[in-house]
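Just one chain follows, in the form predicted on its own, and it is written as structure tokens.
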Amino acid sequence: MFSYGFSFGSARTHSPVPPPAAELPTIRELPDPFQQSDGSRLTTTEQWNHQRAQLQALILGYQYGQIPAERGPVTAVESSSAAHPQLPARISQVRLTCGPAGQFSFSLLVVAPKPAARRFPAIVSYSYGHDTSIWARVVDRGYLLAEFDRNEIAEDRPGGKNALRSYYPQGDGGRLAAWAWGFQIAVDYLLTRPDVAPERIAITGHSRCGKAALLAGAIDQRISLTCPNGSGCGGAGCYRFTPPGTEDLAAILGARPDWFAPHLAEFIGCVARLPFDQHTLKALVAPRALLSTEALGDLWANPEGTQQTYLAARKVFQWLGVGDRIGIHYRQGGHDHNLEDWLALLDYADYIFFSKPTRRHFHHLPFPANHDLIPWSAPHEGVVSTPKRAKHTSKVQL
């Protein structure tokens, strides 16, 4: 048993100077998600909420930095609308302007179904360069999908403009964190379209952009679904379980420390004192809808930590009594962000939105469960109360 031994108060209001890493205690577990900051532990479903906030603090605090709660009203303008020729969808070009006094725009595409004569679901990702092999599939079960360039949010490069810290200078965001708040820009818009299901939205990104869509999907409880993809360190990976081969704490700050918030980089060589691990991450999706969709080749990513954490942010959702909305999927082959991915997030999300019935075992676990790094359970686990289900979710466990 531990205890912070401090809050960092709402998640939603500047947070204080973090405690550095040297002050915290040695957790060689995963940090267990029931904790609180006085060092005891959750004893019924209605603490999440306060939980989750204090965990969300935490998180941004010491990992990727502050994301602004307010975006100002967000404006639309379309600059292009037309059909397909060969796909049963209109595509349209979206300039999105929001941010103080209005002062920052990017671009969104959309490929929407036709005819436009009911809500659809929606799934908002990262530009592919306009791969009409997926939009064929996507559209063809019946989703919208829109597209940003992350470019636009924050250059892609060390020392490249990043919209957050030119528009809100008081805070401390990396490129994930811009990049996360380029997704919820995106949700803002598609719930002002009257084509798309508002609960009904879900988001994905690979890699980089994997991390940073986990990260929205955590914060943001307007997304319905959230898909990281092959989003490893910093993403859907695991920074205490590293099989040899993967990329750690230190490798990738020391290839891109931008990504994150400053204070990360004092855990290089004590990762062990994080307050948290992925895992945490993954259980503030609770209890909406998440599923990590990895390749089995992608060491680097490190598919294994990927399953310990999903392991243990799967005991929160299962105490939250919506244990079917937390699923795994992996493939073989490697770092990518292909269609055999695009197929399984798509199944997800009509089992997830629609009830409908799949084939794949999203539930399937290629590696040994490493229960070492797993000592804690659920509080009263098996007792405690159960919230109502969302709409549109299936009682079937996968």
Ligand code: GCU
Given for the second form:
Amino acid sequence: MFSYGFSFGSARTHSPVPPPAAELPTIRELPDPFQQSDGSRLTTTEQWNHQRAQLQALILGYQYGQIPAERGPVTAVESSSAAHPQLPARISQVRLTCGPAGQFSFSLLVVAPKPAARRFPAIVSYSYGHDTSIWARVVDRGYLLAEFDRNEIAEDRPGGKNALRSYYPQGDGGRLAAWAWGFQIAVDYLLTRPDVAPERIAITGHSRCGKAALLAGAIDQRISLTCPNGSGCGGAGCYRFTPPGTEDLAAILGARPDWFAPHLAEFIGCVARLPFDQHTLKALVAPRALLSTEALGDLWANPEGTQQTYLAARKVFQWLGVGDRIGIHYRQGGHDHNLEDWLALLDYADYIFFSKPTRRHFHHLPFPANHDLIPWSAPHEGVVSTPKRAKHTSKVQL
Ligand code: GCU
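Having displayed the form predicted on its own, please output the structure of the form predicted together with the ligand.
Full assembly next; the chain just shown is listed first.
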């Protein structure tokens, strides 16, 4: 039985320095998320919260770096607020300031449906040029939208400022961690608004912001629905399954090393030593909801590998009795976050938040399932089992 031979502290504490990649075992398939750090497997669903904390510490330690659970007091000052001339919405600019000494601040643009006499489900997103055609659809469906510019939190250029590192200098969080932290601060603020339904907060992001959105959704239990779009490598993609034309670990770290924690570079050329893959990150969202929106022509973002991580993570969701809370949606076309992606998110959100029926397929799989990649299955309640190894033919339910 394989054991990691170590475990991390909780995400709230300092993690010990993780063992170097060279000391970790090679796991060619997607690592078993039901396996605990001592090598035994989970036996009951009550153990999931503890296992999730362990897996989270592993993923932050090796991949993204630390994200402090404390964000200090977050204060909000509205600098402008006006009715939109065409939309039934009020547009406000809110300055959020964070940290004990008010170390840094960034703006949130809030598009709130009118009249504000009730609580709306909310979507936090990155700023994407204020595309009012998307605003119109979001507001029309009765959702509030809050957008922020990631560059105000961590500049998207080598050597650029990273507020997370200034706030938490002893940490090793890269830019993705900082942007994920930005999503969390936006949620801190939304939870204070009288027009936001606290149990109906969704987040979405595209590409690098999709990676950050998935990370934020994985670690923050207040986020009810997480939707990474075209997030690929370091997001909803897969490190171990990279068809030709797909971005892999060496490519992303060659171009963007500071998006990640320094430890990740140890795995270049030996990704099979990673004690997790991105299905593990997706599984952390459970039992809350997760939708990946993908494009079939977006090869760089690994649409096929994203299906593999979906299939593997779904086993955790199903085990927890929430198999319908993980979805995947493919459209034709390339790397973009377009109206079709947004409409898929809104339909899924309506289903998750309001049980509205939808004709859209959130479990349709365009690629063949690679069963060899997922040789394990969910534990049976009360049965202590050991992990199966490669040649198993566990059938993935379609
Ligand atoms: C690059 C990078 C991707 C990233 C994308 C983006 O293509 O390699 O990992 O997702 O930029 O954010 O647009």
